[in-house]
Amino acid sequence: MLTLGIETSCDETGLALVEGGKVVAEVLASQADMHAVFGGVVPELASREHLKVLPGLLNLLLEKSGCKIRDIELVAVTRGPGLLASLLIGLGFAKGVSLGLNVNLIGINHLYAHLLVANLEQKLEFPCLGLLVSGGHTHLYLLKSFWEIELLGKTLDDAIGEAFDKVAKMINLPYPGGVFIDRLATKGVVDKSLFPRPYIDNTNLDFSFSGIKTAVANFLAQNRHLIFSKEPDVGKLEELAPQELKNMCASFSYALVESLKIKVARSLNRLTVKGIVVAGGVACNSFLRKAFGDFSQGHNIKCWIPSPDLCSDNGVMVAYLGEILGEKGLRHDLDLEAIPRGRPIPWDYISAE
């Protein structure tokens, strides 16, 4: 079944073409040097380059593909959670496309699709935990089928990625920071007691990474000659950044990767499960691909952590998780409604069975 995919949650528009669990042939078009003047995304900016790049990559896609318009069999979208003029215009393009073909129409949600498209790379053992961290979100679930998810624990204020990328702005590194920050951390030594391990002294499996920016933002007012007097240049950033900037990087990367772990066992504790998937954006850290890796193998459980391309926002996740989906029967009608963050994603699927 030949489904193309739609992604416009947030700034990235990404479309793909997936077949019988293998890619096609995908595009994406980034928005983030515009962003970056701002510091951070402007919603009204982000669906207006939507709306103005989607018809030429669906060409461009279909131009890399060697496929023909009509030889799409299902249509699959972001449906939530984003921002909701950008999730608007995507899912406007996809209900016209799916109407203009009279093919079915398939709404995803953005955070399922992160964690199930480690199955194209690598093959998921159900049940496992699902582990979703990224800039906006940071969601432990139990998957127990592509169909089957609960959610087991998530973030009471900011995100994981979005504590990396506001660190990241404390020491006036480029947006988006995070991965900034990553590189002087791979440089740095860990001090396990320069920053507190963030909300673990509880019994639950939710987040929250709050605490720790005020942690560091009282070390750094108290070790200004540690921010940088203006944005350095990124090319030589591990040359001009002092080893103890390096050091507080490595501390603070242990303390957020630290306290997911501490979570992710006390699941552990709780449930069995054969492994754990670990996706989103902030997947591509290099500093918790590795503690992760090192993690499940001390807990004798698998780990599939999606390449880095597929962590971040694509269509590839969308266009693969929709035609799970539709095989299994599955579809939407036209009354397909956006979902905006924050607010929970029905499963309102209608169903050929």
Ligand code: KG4
Second form
Amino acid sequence: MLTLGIETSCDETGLALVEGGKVVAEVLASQADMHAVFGGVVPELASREHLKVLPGLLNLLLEKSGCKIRDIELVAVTRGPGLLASLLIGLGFAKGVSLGLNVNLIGINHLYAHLLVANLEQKLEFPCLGLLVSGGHTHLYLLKSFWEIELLGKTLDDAIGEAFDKVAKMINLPYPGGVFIDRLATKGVVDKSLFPRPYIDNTNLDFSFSGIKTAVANFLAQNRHLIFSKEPDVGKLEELAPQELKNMCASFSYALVESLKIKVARSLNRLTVKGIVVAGGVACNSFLRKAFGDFSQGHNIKCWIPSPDLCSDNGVMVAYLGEILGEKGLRHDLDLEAIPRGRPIPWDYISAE
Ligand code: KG4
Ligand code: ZN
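Given the form predicted on its own above, what does the protein look like in the form predicted together with this ligand?
Complete assembly follows, chain above in first position.
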């Protein structure tokens, strides 16, 4: 079923066409440079930019794919969680296209799309764990199938990507800085005792990352020479950064990833699963990719981490999950609502069965 996927939950406008579980074509417009000037995503600017670029991107997508707009059989759109105004732009656009073409509309949970798109590259085996690590979320799920998903734990404060980005900001790296911390960390040596592994002295499966952020701030307050006096030329980042800073980034990344591993190991004591999917923007992190590869071998389970292009926000994941759910006979009506970050996403599909 040729499915158009539309992603506008944050600062990437992503469109894709997927058919039979394969990508037909994809386009992505990132607003990262626009928001970098402000040190974070400015919601008002983000939604205006989505509105501006969506029609042109759809034309480009059709051109790239060789498909005609009339070939589209289903319209899938991210309905949350995300920035409300940005979601509303995507939803309005999706509703217009589905109404104009007289085809079904289906709203997609952005977090489930991040996890389940892993199946595009490697076949997932259920039940499995789903660890979603992004700029807005750190959630641990039990995935029983593509449509039976149970939340096991989540962050109580900052998301792991926020922790990366805030530490990057403390040392004057541009937003979003997770990728720069990663680059420095890979050249550093881990000191396991430098930072506490956050929020592990409990019996739950939740996460908390605000404490380690404070620990880094305290460390930097005593080591002010490690802070760049002005935003560095990131092209020469490895050259410009002192070894001590690289070591700090490695130790920080280690502590974050360890706390994830401890909670995942705890969930494995309580549940029997075939493997773990790790997805979301922070799943691009090299420490995390290596650590979960080793961890899953040690626990004799499989580990699926999508390739980096599929980890950050994109339209493919929306189209991909849209087609799966659409083929199961699920859809929404034109009253489909956008759900902002912080509110649970209802399972309110209309079923043909
Ligand atoms: O999933 P995503 O693209 O957007 C959200 O839905 O939030 O995730 C973006 C987050 C940002 O916090 C970004 O800094 C982080 O992913 N990120 C990384 C890396 N690449 C992206 N964090 C650590 N290491 C990376 N290599
Ligand atoms: Zn995302």
